[in-house]
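Just one chain follows, in the form predicted alone, and it is written as C-alpha cells.
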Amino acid sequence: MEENKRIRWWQEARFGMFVHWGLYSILGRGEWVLLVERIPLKEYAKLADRFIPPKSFSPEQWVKLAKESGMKYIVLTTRHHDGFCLFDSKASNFTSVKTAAKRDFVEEYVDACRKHNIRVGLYYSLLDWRFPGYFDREKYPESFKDTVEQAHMQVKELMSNYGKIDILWYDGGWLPGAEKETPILWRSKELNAMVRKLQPDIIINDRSGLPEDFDTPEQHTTPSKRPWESCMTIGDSCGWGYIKHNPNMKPTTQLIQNLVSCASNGGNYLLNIGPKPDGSVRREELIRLKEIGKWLLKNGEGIYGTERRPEGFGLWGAGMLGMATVKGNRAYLHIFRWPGNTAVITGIKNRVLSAKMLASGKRLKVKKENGKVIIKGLPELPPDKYGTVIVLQLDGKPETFDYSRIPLI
C-alpha cells in the first residue's frame, strides 16, 4: 500500500521532460560522440574550458517550458557516460563547478523545479568511459573498482545535497560481457538501499540491473504489466544530446499520439530535449512542446490521472478512429482519424449515460446497441487538427464487450 502511495503521483502525472545537456552539446553530434568517434580523453576534457553558458541562462528556462508544455516532472542528466558532472562532487574534478562554468547546474535546476512546482528527477549514468576498467575488468580491476566507488559516492552526493528528490533515473548499467552480473558488479542492492534511506519517498527506475519501481522502454511504447515509462526523442532516435543538423523531427500529431498511447496503456511519456551549448532550446523543439501544451490545456483531463485501459475496450481503444483512455467511470475517445458526422465505437460493454466534446463541452447524441456506441451530431471536419477528445460517461468502471466469438451477421 505504501509503495503504491509513493508512486501514485508519478502515475497520475503521465507526462515528463527529459533533458540531455553536457560537454557533448558543444560538438553538436550527440551524447555518444566521445565513444563513437574515439576522441582522445585529454582532447575531450578540453571541452570543459568551452562549456561556459551565458549568465543570462538558467535551468529555470527549461522548467518554465516544461510547465507550459503540460509536463509534471523533469529528469535532468546530472552526468552522462562521458563522466562530466553538472554538479559539485568530491569524487571528481571533472565537473561544471570545478571547470570554466563555475556553476552547479543541478542545484539551479532543483531550485527552479521547486519554485514552479515541478517534480525533480535526476539522471545518473553508472558507467564512465574515462575508466579503462569499464571496458576490461580483468585487465584493469582497480580501475573498475574505482568506477563503482565513484558511482556510489556521487549518487550519495546527489541524494544528500539537494533536498528532496522525486526520481532517480539510472542509465549506463550495462557491462561488456556481464549482462546477468550487472547488479552484483555495481553493488546495486547496496546502492539503492542507501538511496532509499536518504530519500524514503523516491522512485527508482530499472537500469541499475534491479527492477525497482518502474520499467523504461526506450524509443517505443511497449506496455509493461509493471509501472512503465517510455522515453523518446523528438528528433532521430540516435541522438539525445544536441545534434546541430537533425531535420527528422516528429510532428506534433505523432508526439501527442505517443502520449495518448502511453496513457491508454497505463504508462508515462518522457519526452526529451537536447539543449544547445548555451542552454537554449532549438526552435523546432520549442514549437512542438508548446503545441502539445496548448492541446493539453483543453484535453489534459483525458491524460492526467488516467488508468490502464481494459484489454479490448473500444476494440483497440477507439477502433480505427484512434485510442481511448479511461478514468473512473469515464472513457475518453481520442479521435485522430475523424469519421465525419457519425462515429461508431465497438467493444464497450457499459451503458453510456452521456457523451460530449471535451474541449468545448458540447453535448452529443449517443445510443448503444449490441456493444456498439453510436455518436451522432459531430461536425463534418475535425475540430482539433491534433486530436479531438469525446468523453463518455459510463454506468460504471469501463468494461469490454468481447466480439471474439461472435460472427458477423
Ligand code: FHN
Contents of the next structure:
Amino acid sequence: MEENKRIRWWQEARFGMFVHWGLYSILGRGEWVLLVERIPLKEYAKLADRFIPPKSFSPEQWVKLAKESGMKYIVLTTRHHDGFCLFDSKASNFTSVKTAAKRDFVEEYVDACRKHNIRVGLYYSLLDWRFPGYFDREKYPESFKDTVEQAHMQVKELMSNYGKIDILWYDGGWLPGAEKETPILWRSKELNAMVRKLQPDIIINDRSGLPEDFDTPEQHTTPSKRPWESCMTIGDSCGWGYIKHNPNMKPTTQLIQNLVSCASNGGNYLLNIGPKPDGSVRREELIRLKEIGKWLLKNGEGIYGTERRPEGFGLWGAGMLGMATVKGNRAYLHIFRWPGNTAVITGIKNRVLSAKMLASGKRLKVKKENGKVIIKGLPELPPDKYGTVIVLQLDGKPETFDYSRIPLI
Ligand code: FHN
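The block above covers the form predicted alone; next, return the form predicted in complex with the ligand.
And the full complex, kicking off with our chain again.
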C-alpha cells in the first residue's frame, strides 16, 4: 500500500486509548513495581496465581469506553517489561493462558475491537526484566540471545495469530550502555521486515531503535516533523499501570487542550488508562473520558481529519484565547479563554468568508480589519466550559500572516 495511504486513517483518527494492564495491576503501585522494589522474580511470578479477572469482565468494556470517549483506536500492553503475556505463547509459560486466568486477553480484545469497528494496536515490550542478559549482555550472553529470540518469536505470534493488526507499538527497546547498536542488538530490521510481511498495512512506532512510521513523545505534546503521537497518563506520575492512591489527576480541561494541541500540530493523542486487576476502569478515569467523549460529539469536526496547521497560523490571537486546527479551507478556533462578546484573531492571511459556532451552528458576524479577524456577537460567557469552537470558512488553504516585524500604528 502507498506509504501515506497506509498511515492516513491513523492521522485522521487523532485520538486513541492506551491500556496498561497486567500482573502489576494487582499491587496497585504502577507497572515498574517489579524493578523499582526489586521484588524477587519467583515472588513476583506468584502474582499470576492471583490474576483471575472475573468472568463478567471482558475487554469489550474498554472498547465500548474508547468509543464513548471518541477514541478511534486502542493500544493494549500485550506484554510489559515484567514479561507477563496477555496472550498464548509457545515461547513462554508466563502467560495469562497458562496460569490461573486461563484466558487469552489479546484474542478477546482484538475480537471486541473488530466488533465495534475500533482499530487494533498491540504494545509489546522488547525487554523482559526476567532475563539477566538484559541487564548485562557481556556477563550473560546466552540469556541476552534468549531474550532477543523470545521477542522475535512472540512478535511473530502476535502478528500471525490474531488477524489484521493496525498498529505495532514497541516499547522497552533501550539496552543499558547501547545507543546506535540498539537496532542491531534486537535485529530490528529483520524483525520489522517480518512484521510487514505478515501485516502489510500495519504502522509501527519508533521504539525498536528504528524510526519506522511515527514518533512517540511521552508525557508531553511537543510536535515532531514526522508523523507523531503523544502518549500520556491521566495521573501526574509516570505510572501507567493501576496506581491505587493517586489523588492528582489531570482535569478534563487540560486533557482536551492536550488533544487540541496535538491535532493543531498534526499529531495524535494516546491517552492512557490503568485498569484495576479485575479489568474495571477507575472512576476518575471514567468520568474524564466520558466528558471528553461528550465534548467530541459536539466538536469532533475540529479534531478528526484535521491537518498540521501552517506555523504561526492563528497564533497571534488564538494563541492567547486558545489554539487553531485546520482542515481544507476551514479553520477551527478552539477558544479556551473566553474573550466576551468580541474575539480578535490575528495571524490569518486569508479572507474569511463566514464564521459560525461549531456546536450550535449559530452564524456569527465576522470582518477583516487591518489584517485582523474580528468576530462579533459572541455570548458574554463561554458556552462550553471545556472549550468553544468557532469555524471560519476561508477563501483557500489556511495561510499565516506574521506580525512580528510590523510596528503598532
Ligand atoms: O517504561 C515504559 C512505561 O512503563 C510505559 O509503558 C511507557 C508508555 O509509553 N513507556 C515506557 C517508558 O518510555
